[in-house]
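Shown next as structure tokens: one chain only, the form predicted on its own.
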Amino acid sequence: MWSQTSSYALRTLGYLATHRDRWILGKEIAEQTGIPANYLSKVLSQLRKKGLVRSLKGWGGGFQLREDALSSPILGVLELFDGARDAEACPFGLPRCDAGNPCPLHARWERIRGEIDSMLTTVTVGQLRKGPA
């Protein structure tokens, strides 16, 4: 549904949200999330530029989720890596699919798409953490 990079970004943010009490080395994030270290560094760089993550170089440094990122909807993360979704995309790939010219899945897809849109705009980065909230 979304790219591997977006999935890695959500996994990274979830890990950082779970461990907000300390700076975390990229090596630890890579080991604990299963994200290749070189790929993770690119993801973290984009998350930092977007203002979701902060970094500190040197001994005792690492990465940390910014406090205000906790309330950010995950849609912004997905759009950062995948661009804006085509909300009107047809699951059959037809150029024209609407109520007047529906594909065989149109009615069902419209309901599912509404649920997905709702999830992406209401689930926040802070809700990606594991364990007690």
Contents of the next structure:
Protein chains: 2
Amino acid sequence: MWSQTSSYALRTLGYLATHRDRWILGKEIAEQTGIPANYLSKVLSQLRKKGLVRSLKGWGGGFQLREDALSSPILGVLELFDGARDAEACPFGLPRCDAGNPCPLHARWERIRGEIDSMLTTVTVGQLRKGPA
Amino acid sequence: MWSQTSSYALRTLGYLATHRDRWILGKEIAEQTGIPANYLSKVLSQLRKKGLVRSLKGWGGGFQLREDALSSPILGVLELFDGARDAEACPFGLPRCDAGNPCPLHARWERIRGEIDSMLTTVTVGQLRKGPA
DNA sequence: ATCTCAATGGATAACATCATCCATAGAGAA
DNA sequence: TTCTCTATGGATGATGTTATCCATTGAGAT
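Output block for the form predicted together with the DNA, input the form predicted on its own:
What follows is the entire complex, opening with the chain shown before.
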């Protein structure tokens, strides 16, 4: 549904959201989430540039979720890695369909798309925290 | 959302569903739908093997939609090119989430997934026909 | 039989995504 | 300063998807 990389980003943020009390090594995130360490470093780098994550080099360093990232909708994360989705585009790539000239799937898809958008804008990074059962 | 190739397949079937009165050249489909002609031939070949489309070589030949394809759900087409989707998989690749240990997105996604499945099994190839306004 | 039309299918190339390797830079410890 | 730890970033490789090229096959027209 979304790219592997986006999935990595969400998992990473979920892990950081769960451990906000200290600096987390990239290596630790990789081990705990199963994301390839080398690739993860690229993902973390982008999350840092985007301001979702803070980093500290050297001994005792690592990564941390930034405070204001907690309330950030996950839509922003997905867009960062998958690019902005064309909200208008027919997911089937059918010839231009819109309200005036709908393809057979248009109306049904319109509704589903709305629910997905609602989910992505409502759920925040902070809510990716792995809570106690 | 789905692969480019699946989109091509749906557009192709839509075009064939709209012109059921004669044999349609692959070239014509390519021109009218904007699908690369050479690549389209592969897609058509798979549609033929799957029994959705009939072909005729030589002068006056081309492609035609098969009668029974009209009532076939488009889900089958998507699975043909994208492979069967893992219905259980969390679209975010988050650590195994299920009813017992749901990720924050689980419940919301469950519902959306149901609607998508419903759409894909309900809409048929015949309904891809480009009807008169 | 021969010619032309058009699908068929194998081989290959272009491209993006995913992943790894390695050298460098920054920061605290000794 | 010097050492170790750890993020940073450039270069490269692996893989899957998308696209193209070309030779072959089948079928009707003449």
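On a predicted model such as this, the values are computed, not experimentally measured, just so you know. For clarity, a rigid core is taken as the largest C-alpha set superposing within 1.5 Å between two forms. Positions refer to the first chain, counted from 1.
Once both forms are fitted on their core, a CA shift of 2 Å or more is seen for residue 110 between the two forms.
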